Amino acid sequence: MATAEPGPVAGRPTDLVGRQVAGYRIEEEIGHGGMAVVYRARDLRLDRTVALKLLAPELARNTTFRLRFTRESRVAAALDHPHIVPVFEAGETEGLLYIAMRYVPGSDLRHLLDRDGPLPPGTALRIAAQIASALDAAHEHGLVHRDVKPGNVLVARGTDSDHPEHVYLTDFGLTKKSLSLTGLTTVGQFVGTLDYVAPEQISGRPVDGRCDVYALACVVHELLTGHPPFRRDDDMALLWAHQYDDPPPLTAARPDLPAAVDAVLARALAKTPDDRYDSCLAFVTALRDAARSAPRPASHPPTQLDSGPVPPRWAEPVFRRRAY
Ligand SMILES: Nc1ncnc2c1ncn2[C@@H]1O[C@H](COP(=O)(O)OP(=O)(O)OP(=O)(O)O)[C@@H](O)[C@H]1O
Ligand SMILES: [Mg+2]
């Protein structure tokens, strides 16, 4: 009796390498998160190489998902920003949804943070005016990211020395954390983390652009400390924090930084989206201007070495000391 080739739903994610799905090549596995597994495949109607994310299955199974994504992944292909993983295609095939994005050579920041630790304060700022101006853009057209994270923002090689590192964004809507947290998943599934959710997201109240603006904050909070501004010991107390915690000054763990920029995290992070800058961009202006501040104030004299020249640590690029 002929046995039936399995569908890709049947196959381990390292069994579809080789196999075509939707008219896409897999060639190799790069990487996976909680929903989904991405390849490198090749486009074999236009030859060229994109990056296949097959989402699992149980999330086509899911209707308010899965219509979701049929909504944003079109709003997401209209997006066309230099910040912005361009998605060609996006779609359903033998119960698997799937999305045909730009293959982006490189890492991504979370990578970059496990790997490396905190940035230095002018290329946090760099990366982190990148993923505001897509997310503003993105907020122009109606859309709302809802999983603004390191793992979402890709980086590459930048064109040069004054542009050491290219940033783009990925993933809009694609987020699992609004179905658990309105008690749509099954207990104990997957849900990614939650170092970055707004309190809007949690309580379930109507969320818009700024929600992404708290999560770029708790983004830009852990590329200069290396670490999210609440760290609690089990979801339900990092769920608290986010709600009714003040956020720990960012200068706590940066003493180097001016104290000015403990105001502009904390805006940023406001309970309430009303008492937060109106757009990403906002934020990081006000971010960049209050590092240029006046530094905090010596508790000794100046030394030699305090009035000596100011170390060139502002200008470092990501690419200098890591190698892909
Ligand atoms: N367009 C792309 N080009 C190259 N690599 C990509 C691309 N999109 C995603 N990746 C890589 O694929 C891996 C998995 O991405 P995925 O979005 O599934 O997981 P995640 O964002 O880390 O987690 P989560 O499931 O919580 O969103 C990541 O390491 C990411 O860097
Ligand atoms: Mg992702």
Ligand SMILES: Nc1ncnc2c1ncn2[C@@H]1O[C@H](COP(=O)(O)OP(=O)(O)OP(=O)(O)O)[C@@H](O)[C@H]1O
The other form holds:
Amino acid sequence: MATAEPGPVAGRPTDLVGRQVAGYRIEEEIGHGGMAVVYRARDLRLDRTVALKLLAPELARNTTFRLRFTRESRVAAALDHPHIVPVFEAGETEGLLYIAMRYVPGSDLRHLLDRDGPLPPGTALRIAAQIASALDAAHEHGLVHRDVKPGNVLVARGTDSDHPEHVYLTDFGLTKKSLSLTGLTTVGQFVGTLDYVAPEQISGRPVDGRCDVYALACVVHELLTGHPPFRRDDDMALLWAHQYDDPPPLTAARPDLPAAVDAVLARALAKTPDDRYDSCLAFVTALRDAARSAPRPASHPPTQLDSGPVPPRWAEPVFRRRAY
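The block above covers the form predicted together with the ligand; next, return the form predicted alone.
What comes next is one chain alone, with no partners or other molecules.
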């Protein structure tokens, strides 16, 4: 069986298409970043299509990261939730760490927002509730995502007109905390995307599920307005805003929503975790209750999802623009 040399997969396009890695035949690269490359691949043992993530070789060479990867991947694989991309297998072969996950055809939330702009409140709340349910389930198993963003939310076709989209949260397999612990990020760096990062992540304080509440609130703000709550000219100004500036009222960009939603977003975006909602579903429930007094449009078309597969962006680099 042909195996992949570890050298070419460090986050850039490779020539592995057609080769076999750990029982998977690689068919197409569908995303890559600084810490991983993701392929559509064929599971030769079970004859099914999977998404195969190959991590950068330097991660496998770090003993601390490798041990945490093994432990946390097992926890992620044990998560059985309809809105979390299932992890089928995780392991190491030929000096490569890999994760095999369900392949989800369709798009991601980043693509949807770029194409459609701000979403109707009903659509935004449906999507937010599914993300929140996934995050709370992960928190119950001791996993904190730490990088909730539109690119890590896959959007597939739903089951009927009442559920026109089905959302999956992904990227639980990469042990983000380990990157900092093992020195694979330099001084002052952290894993996360600055548009959605909680103040405690920026300052290096301990984090729990409430940092995901903050990030989810940033994503919900973008779902409803087309942009995250804080927009600044440079990264340092954005870091400062997350830590010290009050978030703008949601109704400034969406005057069709009732004023009550501003207080909900403000609490979810509180600088101190103790001042936020205790869970993601508590936040979304409060937002739904606040939005109920908003005038309802006569009708709006269901979310239009691409009919063909679109390369998902959930394999975006861990360290990207606006990410330290």
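We call the rigid core whatever largest set of C-alpha positions still superposes within 1.5 Å between the two forms. Residue numbers count along the first chain shown, from 1. Values in this document were obtained by computation on a predicted structure and should not be read as measured data.
Enquirer: If you line up the core, does Leu97 shift 2 angstroms or more at its C-alpha between these two forms?
Expert: It does shift by 2 Å or more.
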